[in-house]
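Single chain ahead, by itself, as structure tokens, in the form predicted on its own.
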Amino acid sequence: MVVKAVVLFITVVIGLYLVIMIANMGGHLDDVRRAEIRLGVATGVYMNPANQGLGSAALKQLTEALVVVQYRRYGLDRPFWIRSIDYLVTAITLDLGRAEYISSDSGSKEVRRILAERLPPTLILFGTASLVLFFGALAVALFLSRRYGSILDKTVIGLAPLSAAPGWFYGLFLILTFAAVLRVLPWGGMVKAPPPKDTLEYALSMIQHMILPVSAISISVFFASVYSWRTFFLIYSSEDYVELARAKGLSSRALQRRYILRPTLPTIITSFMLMMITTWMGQIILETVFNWPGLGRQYLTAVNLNDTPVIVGTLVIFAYLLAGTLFLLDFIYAIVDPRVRVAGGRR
């Protein structure tokens, strides 16, 4: 576990460098943070009525100074290589500094305050998906292995193309029907305006809000899973011990709980948590199309305004959930399976 540990360390940390880089545009956007500031100075020094008595000698003296100071101000006045180190040192231990041109919705500037606002949204938001689609796919391919061939079999199994769209394609047409032609269920934000006071009062309205995007986010992964999951299940089905089981008079429902669902349970898992990785990357996007105020939609903000500190520190805290879910897979392994150690290996 601290090899698997320390590997995943590694890979964020490397994806995290690549990621300053490319979001500095090799230190490019370095250049035209300059030139912006150096507009900015000139345009307030020869604008300031105070001003207006100098000389040009002057008045390019005093631009020159400020400018300098902002540079300072701004880490501009050292070369970018180093400032890429120190952004990665940064990002790693979350002291994430101050954003550039967000604020959070109390006015703080500061990175975290924005990211620690943003971040409970989307976990809500993708846990409660997380959680029905799981189980709701699971009972779903239970079912249709024991009634392999019907018609409602064929019919769900051949939806499972469905599931090549990514879920904020499938959002789009559900805001155009339940919100905007029915109108019997609301789309934008996390809870109607203004937030209710009451707290079941506000928790009936993130549910009522949490329809759309969890129906979603459910339908770009649901049937490709039910495919997937129950094949694995028809697989084990047909093992010598099953037979056994069934010839010896145990009812179906215990044979699918013991000797079918928990063999499977593991590669069932690891099926679904790449498919979750998979889904994380259309997050972005998903909450943008609801208006829902995640990291998803923070994050397409900082990137519309250049805004690196917050696009870093958004990119930290995905980078950390995705590596801590990997992590945390090998303790469900021994949790679903008695066989499996924590510390590697086999019983």
Given for the second form:
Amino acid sequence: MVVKAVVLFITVVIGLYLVIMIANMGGHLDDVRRAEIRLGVATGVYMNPANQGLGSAALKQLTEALVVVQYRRYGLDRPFWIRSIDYLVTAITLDLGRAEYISSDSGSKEVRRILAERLPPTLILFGTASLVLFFGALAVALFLSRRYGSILDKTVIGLAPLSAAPGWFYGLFLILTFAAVLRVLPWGGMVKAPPPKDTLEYALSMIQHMILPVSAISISVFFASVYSWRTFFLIYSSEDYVELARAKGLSSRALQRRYILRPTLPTIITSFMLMMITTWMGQIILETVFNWPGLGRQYLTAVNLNDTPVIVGTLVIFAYLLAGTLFLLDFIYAIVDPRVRVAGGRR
Amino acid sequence: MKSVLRTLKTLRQYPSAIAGLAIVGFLVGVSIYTMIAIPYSEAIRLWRGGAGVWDENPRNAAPVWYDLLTRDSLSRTIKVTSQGEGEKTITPLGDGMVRLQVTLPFDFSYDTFPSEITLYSQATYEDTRTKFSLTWVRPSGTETVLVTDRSMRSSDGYYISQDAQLQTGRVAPQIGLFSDWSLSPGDTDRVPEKGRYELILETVIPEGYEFETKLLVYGQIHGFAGTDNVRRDISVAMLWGAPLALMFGLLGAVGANVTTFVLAGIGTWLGGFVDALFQRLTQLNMLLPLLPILIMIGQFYSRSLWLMLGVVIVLSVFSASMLTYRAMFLQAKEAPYIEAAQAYGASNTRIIFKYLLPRIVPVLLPQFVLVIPAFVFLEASLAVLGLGDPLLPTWGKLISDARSADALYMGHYYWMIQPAVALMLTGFGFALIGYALDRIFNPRLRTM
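Switching forms now, from the form predicted on its own to the form predicted in complex with its partner chain, please provide the structure.
So here's everything in the complex, that chain up top.
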């Protein structure tokens, strides 16, 4: 486990460094920033009424002096490769540094605070969707595996190709139907404006705003999960030991819980986690389509503003979450699958 | 070849697969037709052309199939020119000037009002501002003077429906001019008068020059897909979206999925360092979030669709499916016939490409078909985030344009629905085939 964690950590570090290089255009973004600073300083110096009497040579000299100060202030006086290491260290320690343009709602320039403000909405939306999906799909898949071949089963399986389209895509249709035509649910956003003072009312408004995005994710993931999980259940329910247990007269409930669900759980959890990783990526568009004030939309804003610290910060969070998911998978394996525990680090 | 035919024969037993094949076949047909009928450069011209190309299209017009949904016949664009149906009378005035009278007649037989009316003029003389007067004659014979002695450049446009002076009683000119003026402004059940309308233009121009004019009565429907807020014909993007989506999807699937498959085979067979390297790269790659990196590249470097495709392929070669394939190759590697091949001294290349890879192809094929829609939707996702290729007319661009113009809020549903349905069809078509192939090639599922 420790070796695995170390290897994973090294991979994360290399991955983060690659991301930092891309986010800085391999150092080219520094030239852009230098030019911006120079322009800003020069404009300031030339427009300052106090400098009116100075000659052009003196003005130039003053500008140069101020530019050097500004470069040092933003750390641009050091070569890029040193700064890239700096970025890496702040990224790994989750210090994340300070934003350049964006500030948090409370007025802070610290990337950590900006992201901390945006993380809860994302987690609420994503967590709700994940929970609804996992337990919903599991229950339906178990139910259908018992009624294999029925009309209901065929219908749900026939809907599996719906997963070809991502969640945001169904979001468009849902907005069209429920917001544009029927006018029963909100177009987007997290709470109504102005936000209700009362906590209960606030929660209700939030649930109302969450119906469409959660449904959008569900439509795109639900049927495919049910399809593949039902197949697993069917395969396992034809195993000999299940037949034996059935012959012994065990109730179908106990049969499902102890003999079918138990051995399939590791596979199911893996497939679910991998699916959720894909959904994580889709979060950026989903939040944009539904105007949800989360991490994904923040990321898009940061990219549009070239705010490197925020971009890197968001990606760091993403990378850590992904690595965490992969690492967690191993733990869950050990819990649900005794064979892994016995073999001791075989995996 | 034989095995392909056999697969197709088996596919026939699945109605869903036939539906999928029909959809994909239809899309391929549309793509071939489009690439022949509207060559690439022509498509770019029609899509990026600017005002000159789109002038004669109505703004925000619904597609013509809307006509089938309503009982009324919706108005279509009518164009009358002085070279065509118009009549010209020239009376010399002396002093080198002539009086010109142009009558522009047209039949209007629709149940809804036009969306706009514009008069364009084009003359060969320059620098002289002419004055002109316009009279509007309705089928009932009522004459309305629109303007008298309005000053106009030699080549100009007079936007009749935007003339504030004609908006008496809060009724827009394109409604007022086509119905009874005397009705009260609040009257909602105004219906357009049907019959032959005439617009009479009178002007004085220098002798020996040409003066041509063109009247456009814009309709409420246009083309089979409608138009957008800058009068662009959406059908261009609907048609060209098909080949672009198929190309992006296929190239992406070939580039990413097939390469992954081959590399997994090579890595598993050679083992040792190569295998370890591939596994490390896969793990590294799984930590790199694909979409955020694409967004960054789109913002910082270039938005070319083909560059994006290249990046996607590079980043998807070492994806999670590498692990799945590797697990299968590890099993296949132990098969006796491969041992036999080794025994007679077959080279590594021969074993990998002749024996190892073909064995797992049945698993690859459904995966390959299922991954195509993912790439098609990836293009759409990028476009919706505003990172679509600025040149190419794709379905994703249509959705993105519709979103930024608040098409749903304004009620221009067709603008969003058409590309969305096209995307949906593409995704569904490939998914239906993919799921059927999955059942054929994985007999464990079939026997259930």
